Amino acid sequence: MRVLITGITGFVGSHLAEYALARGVEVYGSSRWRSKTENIDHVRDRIHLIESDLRDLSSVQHLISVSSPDFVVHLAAQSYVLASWHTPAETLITNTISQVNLLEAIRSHGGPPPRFLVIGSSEEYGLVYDDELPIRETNPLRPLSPYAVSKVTQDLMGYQYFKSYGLPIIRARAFNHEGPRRGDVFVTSNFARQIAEIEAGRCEPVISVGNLKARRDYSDVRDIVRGYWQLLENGELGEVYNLCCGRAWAIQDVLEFLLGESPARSITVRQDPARLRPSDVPALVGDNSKIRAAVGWQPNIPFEQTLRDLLNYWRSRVGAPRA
């Protein structure tokens, strides 16, 4: 059995390669030249790293020609919301143009097609009325930023491509997820990384903020990544699958766990205008039963441990003592 993780060197695909090696599976994963490894350094000698331009047709194609992959899940992406902001046009041409050029090498390669995860995101259904929570997969989507609709594009897609050419596509839509190895520009762990530095005597006792109302529905990306493997092995060709755990953290609750976690004293907390977003997303709470019915799915991990488990990276990341 042979899976191939695009964007393997990022957070959720380390976390997957991870998962597919424990189970035995032949592991292939897509970089850029550019891509920093250290996500995979741990398991880097047991995987077959290609180096590819997911926006080059002809490197997809050579990257489907040399992995012959069983399971493709598509993690590649500019997957920063706020970014998506500053540069809609990059992350739209990115988004949609990489899993083009996936869907179509692997129709041009010949063989039984690979089963094929398309991840999208919460951030699809946008805005979200009060009497819509928590959100189905039936629920519209209303995006809220270039991001979200360039997932909205990438979910359509595949559904498009299943329809029209019988790929066996199935189609996740995870809500947030966190754990250690996340980037420091989401917010959770942004937050862990300024209170290691605190903790380690690098920087003043002052944390920067932006919208702390906004709620998400948080689950560990061990969990996350148990489901999409499970969807890939018995999920419905075609579906569409929420993951997501049914409950709401405001992003004060979360900052106030972690600075609960913290034995540093006298910490100010300060809004940053430069983390507000144009619009943003006031509630996201999914329902998991359609998932749970088809493959069984849930989170096992609680959320506080997966924020302790962050905050205990940041710290030997940065050099703090462990808690």
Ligand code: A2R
Contents of the next structure:
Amino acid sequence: MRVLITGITGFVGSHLAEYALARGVEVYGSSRWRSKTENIDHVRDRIHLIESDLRDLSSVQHLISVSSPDFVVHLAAQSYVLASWHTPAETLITNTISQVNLLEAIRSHGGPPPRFLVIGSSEEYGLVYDDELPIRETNPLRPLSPYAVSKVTQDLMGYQYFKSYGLPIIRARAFNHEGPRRGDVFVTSNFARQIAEIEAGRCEPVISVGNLKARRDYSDVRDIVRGYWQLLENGELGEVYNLCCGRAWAIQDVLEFLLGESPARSITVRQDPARLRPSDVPALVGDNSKIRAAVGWQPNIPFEQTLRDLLNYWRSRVGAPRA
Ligand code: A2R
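Right, and the form predicted in complex with the named molecule of this protein, after the form predicted on its own?
Let us now look at the entire complex, which starts with that chain.
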């Protein structure tokens, strides 16, 4: 059994690689010559890394031909919503062209096609009215950012390739997920990093924040990659599944929990207008009954534990004492 994980050097890719290796699967991953490999250094000698820029079709054809996978988890993306406001074309090109290149390369490769997991996002739902919560897969998609539009495109492209060519594609819409190795541009990880730096005495006891009112449905990345695997193995082809907890945390609650975990006292919270988005999604809380019924997945790790692990990750990175 071989899996190809695109974007293996990223946050989720590194956790999925660990999960697949623990199951005895042969792991192939794409990386670019300039990709940082710190997330996968600990498993580097047990995986096959293939250099590939997914925006280049010939490079993707090489990737598929060398890895010849049974499963593909397509994680590679411009993954950051805020950045997509500054680079909308780059986000759309990377996220849509990469996937169409992968699907076309699979079509032309021949032989039985691999089961392919499209990684969508709760951001696809975008504007959601209070009476639509918790969000089911049937909710209208009203994307509110260039990133969200790119993910809607990937999602519907997966549907179209399943319908048009019969490719064995399953679509996932993951809600927020966090854990060690999360990039510090993401709000939860960013707070944890700032707190660890304050603890290490590296900066003034001031933490910069954006919109604290937004409410998100958080899971642990280790639960999410297990869900991805269960979908690949047993999800119904062509179908789309939410991966979420069904419980909301306001960003304010995340901040307060992390501050409460820290021995550092008197940290001032300061709003930074640069961290606000032109339009933000107020509340994203999902309904996971479809995936539970289909493959028996549900999240196991309490989000409090995820936040502690994330804070300890940053403490070890910045040289602050571990709690
Ligand atoms: O930028 P790099 O070289 O470090 O690699 C990133 C990779 N990536 C690409 N790989 C090949 N060709 C490209 N044109 C390309 N653009 C980006 O995607 C990195 O390995 C990965 C993204 O990692 P993260 O930013 O840490 O994303 P994360 O949180 O692991 O998200 C995984 C998936 C994405 O589809 C998100 O949109 C979704 O979960 O939430």
